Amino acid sequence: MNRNLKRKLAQYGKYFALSIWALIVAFPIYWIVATSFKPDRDWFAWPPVYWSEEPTLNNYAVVWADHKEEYEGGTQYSHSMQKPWKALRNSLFISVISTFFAVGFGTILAYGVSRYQILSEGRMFQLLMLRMVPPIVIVAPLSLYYSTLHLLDTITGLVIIYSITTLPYSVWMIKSFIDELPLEIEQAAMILGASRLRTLWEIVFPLVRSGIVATFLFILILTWSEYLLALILSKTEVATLPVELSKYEGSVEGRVYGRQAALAVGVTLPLIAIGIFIRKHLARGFSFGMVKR
């Protein structure tokens, strides 16, 4: 066996397995949004209906709309008690200001880290040790803490938690892009008179511009799915949309999977139109710093 057919048996090989795994990626994906198509009498069909025979949009309906809820023996109006728009915007004005701070916050730390170590490699890998403590451990106390200071079940309360907990990945992410860039370029617009300020507005972040993109989507994701310091800092005025999900399984609502289904789908639909929008920052962030000065 020659050099040429070993190396494309290698790499058939690569490509079946990168496809297995694809489908096993993409199979829950596939299956949430098959479920919110389901009428309720496949839900627990057995064996599992892959596809409905009769799909329909009746969970997008009862869910996002309110709507009635047609059955076979006739029509009963179906009041869900969770409110997903209400939780849909507390997620996006949650997720979005806190990650705006913990990148804001995270860029200058990074900055002074990688051309100032104003932090030590011991205290940053105590910073991203921080982020590494399980939240079961801290939200009690937090709790405590919210209550006496009245941020419990507020919006403030979670902004800051949020962004407390997810600026150890924004540091660290962003001093990477930061180390890559040539210290070099700041000194010469230095020398041609732009003063430290303006070197880092107009040269220094723009040229990692897609770094900081890159991480401000990756903590976006985070915020935006956490769910145990939003189960307990909050309660029914900021509600986010991985509670009111929870909420679908439970001795209120009962087992609707496929309303379940219905508000899962709407919940990564934004974060797959923003990563479609900011698609060629996150190429080139992702694939900062791989080829070696």
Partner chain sequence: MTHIELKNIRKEFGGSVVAVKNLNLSIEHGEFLVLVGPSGCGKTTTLRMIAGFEDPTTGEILVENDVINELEPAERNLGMVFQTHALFPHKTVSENIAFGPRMKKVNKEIINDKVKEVAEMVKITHLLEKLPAQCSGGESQRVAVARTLITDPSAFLLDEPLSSLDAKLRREMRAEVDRLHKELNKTFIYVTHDQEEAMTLADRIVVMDEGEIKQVGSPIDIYNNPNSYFVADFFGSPSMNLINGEIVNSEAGKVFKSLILNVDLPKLFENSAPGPVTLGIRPEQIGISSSGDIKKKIYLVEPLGKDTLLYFETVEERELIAIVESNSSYRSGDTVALNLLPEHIFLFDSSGKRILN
The other form holds:
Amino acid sequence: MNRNLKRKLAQYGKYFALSIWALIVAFPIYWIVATSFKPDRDWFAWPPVYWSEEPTLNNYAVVWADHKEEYEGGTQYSHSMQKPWKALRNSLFISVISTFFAVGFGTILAYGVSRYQILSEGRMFQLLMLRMVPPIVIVAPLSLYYSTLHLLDTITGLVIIYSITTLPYSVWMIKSFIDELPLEIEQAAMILGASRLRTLWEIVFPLVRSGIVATFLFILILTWSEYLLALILSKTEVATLPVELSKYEGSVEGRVYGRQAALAVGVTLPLIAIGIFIRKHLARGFSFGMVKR
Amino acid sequence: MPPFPGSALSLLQNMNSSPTSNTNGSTKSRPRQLVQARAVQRFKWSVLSVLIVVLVAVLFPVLMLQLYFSFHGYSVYGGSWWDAEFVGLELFEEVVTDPRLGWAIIRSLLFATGSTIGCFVIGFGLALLMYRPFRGQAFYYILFILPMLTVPIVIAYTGEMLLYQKGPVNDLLSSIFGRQVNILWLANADTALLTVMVLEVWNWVPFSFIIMMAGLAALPDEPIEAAKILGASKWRVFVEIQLPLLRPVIVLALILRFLEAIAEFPKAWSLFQGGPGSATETIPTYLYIVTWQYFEISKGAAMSYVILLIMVAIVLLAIQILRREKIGLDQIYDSRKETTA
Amino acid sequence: MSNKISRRSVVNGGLTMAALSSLPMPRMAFAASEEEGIIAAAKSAGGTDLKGMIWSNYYVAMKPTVPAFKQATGYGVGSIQDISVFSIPQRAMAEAITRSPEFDFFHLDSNMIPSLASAGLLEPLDKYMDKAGFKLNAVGNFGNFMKYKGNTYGIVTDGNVHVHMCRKDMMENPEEQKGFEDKHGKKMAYPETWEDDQRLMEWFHRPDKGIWSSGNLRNRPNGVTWWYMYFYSAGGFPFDDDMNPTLNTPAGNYAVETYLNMKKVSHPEAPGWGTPQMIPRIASGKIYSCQYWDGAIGLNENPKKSKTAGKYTYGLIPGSDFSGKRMHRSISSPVAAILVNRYSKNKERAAYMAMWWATQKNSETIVGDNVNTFHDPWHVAHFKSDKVYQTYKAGLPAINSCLQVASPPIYLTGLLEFQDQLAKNLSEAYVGQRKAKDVLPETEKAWKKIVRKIGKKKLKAELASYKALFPKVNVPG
Amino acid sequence: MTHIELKNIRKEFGGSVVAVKNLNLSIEHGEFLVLVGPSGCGKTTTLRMIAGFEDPTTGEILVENDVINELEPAERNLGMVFQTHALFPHKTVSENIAFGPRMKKVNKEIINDKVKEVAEMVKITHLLEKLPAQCSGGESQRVAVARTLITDPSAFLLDEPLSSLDAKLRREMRAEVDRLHKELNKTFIYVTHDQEEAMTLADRIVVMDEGEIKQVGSPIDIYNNPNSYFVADFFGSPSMNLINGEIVNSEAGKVFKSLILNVDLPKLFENSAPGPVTLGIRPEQIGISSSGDIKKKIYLVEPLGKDTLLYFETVEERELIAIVESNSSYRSGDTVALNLLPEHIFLFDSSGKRILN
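Output the form predicted together with the partner chain next; the form predicted on its own has already been displayed.
The complete assembly is shown below, putting the previous chain first.
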């Protein structure tokens, strides 16, 4: 076999393998989207319905707006679930604010670690513990503690615990960006007469801005999709979208897959958009200083 | 013998005799302290104190409450929690002799190990295929990171839609293999944990994939090219050059995934609630059942401590391993020790 | 029961008093409807709009009745925590632990009453009911499901009960009838006992044609519900008078055997299936028979959502001769009811709101909702109502007879823990992780521990309330 | 007059690593001082301490007799040019240059004028609107210089400013730096590891090794009178021939004996004690003739253009090198006599110190 042919075959092999995984990845996502357009009877059909012959926007209408349903006795409103708008707002508020804190404080801490070693490497790794202990271990006493502080069912309460549990990722990611910034650039600014604060503001921040944005969005993803803490620390006011999703278990009509899917599409789409936006930076943040450039 | 001969000697003498601030009195009479060190210290403690205050204010009371419950036999049916009776180590004894917890730990370890290996093998494989630029790289990259961006609870419900016996997955497998595939994804007690694992792997392959892509792309080209010129096959280059250089990244990918997998809750819970039988009773699931279904707050607290200790031990071990890898890596690449120290 | 009679006379007395106090308009007092009594009492209770923990699937049907109440009394439901009815017990208990006044009412499975009352969360409602002149007019013994240690702690909104359903169309096929008769030597008929049912299911079991004839649940959270029916109808009761578990008895083993027998005619996925999976199977005509929550009837009979409209026959749950006499025992779990938070400032208001939903007129509206079919009939009047009939059609008499033999799961403090231990062991046996003969001894061992933990004395005091829930008849008339 | 003085400076990192040991140095106004030494010798640390990026562990830094240890880098009125240029990548060239005066709140119009003036001075007027990434290495270097110039610092600190440039550009820029120094008449402190740069630029060279000053002096002085084996070896290209051997007494006086060659030592060393020493002689001080006591075989002839290097076989790892004019016609394999000019012979004792008797 000549070299060229061999190379071509290898090439085809590669595309084949990648495409198989691409299908595995795409299929469930396709299924969510397809289900969100299916009428009730196609949700759990035998054999499965890959694309409904009568696609409908009904699910979206029921989930996101008030929807009229006709039956033999007349017309009735199927309000079904409480509308997710409030949950959407909560999710946005909580994840944006807690991410803001985690990233803001994380940036300062990361700068200190990168430039002045205010935490030793050992302490930096210990910081990871905040992330690595399963939340289920502390959630019961936390809810009790929160209730005495009147933090249950408040945005503040969720923001505090989210900021803490995402801080390790924030510090590690941003540190990896700052580490890449040559020290000399800051020194140049300082010796040219800029104060430390000024240097931070005018030189460091603009240069790691894309990294900070990436970190911000990454942590936004983590908090956006968190379930257990949101479930137990919320009541009426601050239920988030994942909590909202979990109540879509029907008892009489079976699970309302179509409605769930219609909501899931709404919950997931923003994340996918964000993820695509930050894909180049994700890797750096994940590598925890283990990848040298 | 004087240390500096010739002109240097005279210089030195000159310096020693020249009038200095010591004898003349300095025009600026600030205390002899180190500016930078002082500024750094101030900065350090103002930042760290915020961190410490927040951690102490939030986590310390929580851990204390947990400790209180572990030593007091509080029953939700017997009055206020602050009046509960002290029972010493009774609860801990109950917890460590509870066979269900033992099984839950074994299941969790199994689950974490399996899904970690699954994620890693697939993620690394994909990264190996993809780390060199090629047509369509961006397309595949975006597609491959999508599962990580999907909310876990959505994955659980999607799993339910896809995996029933007459569902789309078995249907597709049937048409691929040309005969009826009847895998009981959701009902076989022997494989239920595997089903959760499959979903977990689907969810988190992107994590390993991204890390390994970054790791592979950052490898220096020269040693690899050198090895090729020296006659090494692709496989040998992989085993002898790429793999050792990637070891820290690999260790990291494995450890982080393992730890996050142990904490996995939404998928196992919404799909199985511990069943069928007790096939998916993992650590978080069992803990949830004890605390939120049996309302055995005290037993749950004692269990939490036992698990916390196990996790801390695992994490400390992991940290030890990671640090060793990091130090090794720093030595290989000789990072800018002098300037940053 | 003398206790109860005397209390009823007090109620009547109270009603007379209320009528007398509104003398200025004697005619109105005479014709005072349920609603008017509630509104009159509600007006006197101070407070604000209510906050409730209730799944919106249920609340949707209740919501249209609120504005009238608000107009009359000045308050209604302000906000709700919208979570699944299956999660509410846990969340309500969390409220109990923190003694939170935040929620005014909880809408959940009334079988949680002993646990939540023991945890101090619940407000007894009798005095408010007296004040409003309200009483629960439920079918059979069903009203007792709201009572614990002599107090009423809940107001029903949804009378969940298992009814038997089997495929009329399949049974009417003469060929099938003949074949069945040839094999078993007796005519094919609606099943009277579990054994009859098993025989029929085995007859109609055609996996190759996509008919797995049993639609009964065998997953871990729900399967246990079926076991109770076998156990109670065989004359079993899970505790003796000293709170020793009496599961490992002939009746218990009979129930386990019946439970596991059904594996032969169940879909292999049954151990992983709950209602979300089973209901579509029922509605798409893939099963022959099952005992199921009566809400499934509304769905089955809705041609827009189901392929089986008109194909099922509904009737009394099968019974057993095991105890020597024929006994039918259906199960009622969950019975969704409104429970009132003792720590709430609005507790009195919440009690009146709950009663409002349970009046004959309003509950008919709620139960008869044809789109949001989450509430099932329970009121005596529902079974004469055209509106309710529209939804349940042929199933309505079946619900009536099953309600008359409705029995509770473990109606004791610690329900969920007792139940999950049993459910886990049963489920393990069903999937082969445990030997069938170990199920009951192992459960007894675990239960003894629970009894010790909660307190034998306390539980013994609850036994009477538990026993009072059982039907007074063996076979409904 | 800007006079910078370092007194008893010591710098430790993390308690164990000592980067600079007890350094004393006085730098005169207008002087071009070069700190030179191998990497890790402490020269960069010293410069960074002067700039204020590091605090000395002990000791004082004085400018005009004022202790400036307490001052922030921004307050020291020094200029610094970095090896990596350290331009702000997100600012244009003119913004880069304007940064310093802007920090000092200088009027905008004045800044604009000054930027133009400075840009002209270093010939980068055409680059002003570009981003640093669009400039070549040499251009970046000029920008970096301009950025420093505009602040009119009292002294310039240059940290290996040319080492990232290629050889030709380095020579050009070297001349440029020299020109700037002459024009500005300011103090320059220049750190390099390149002895050639040090020799060509410096008024005075400070040779450092292992955190200590080894020798201070003018380039010629350092070259001609190295006070130690280290300095002798460091300066000169090709470097000094260094031969290990010993001093022995003989009838004629002291004799240096080694495996490679034996030499009668000049009178100067009459009082030296016998024992192991290293003999040093620069390649250009070895005369080649057809007759003499020391006969050696040439194994490599390396023409460099103006000169030619002759390599002689030795039994040690260091070869013996001599420089001859290019018009001479030696070939490898020829055996010639070496004539070591006695007045140019250095001797170093076993601790590396020069023997001066």
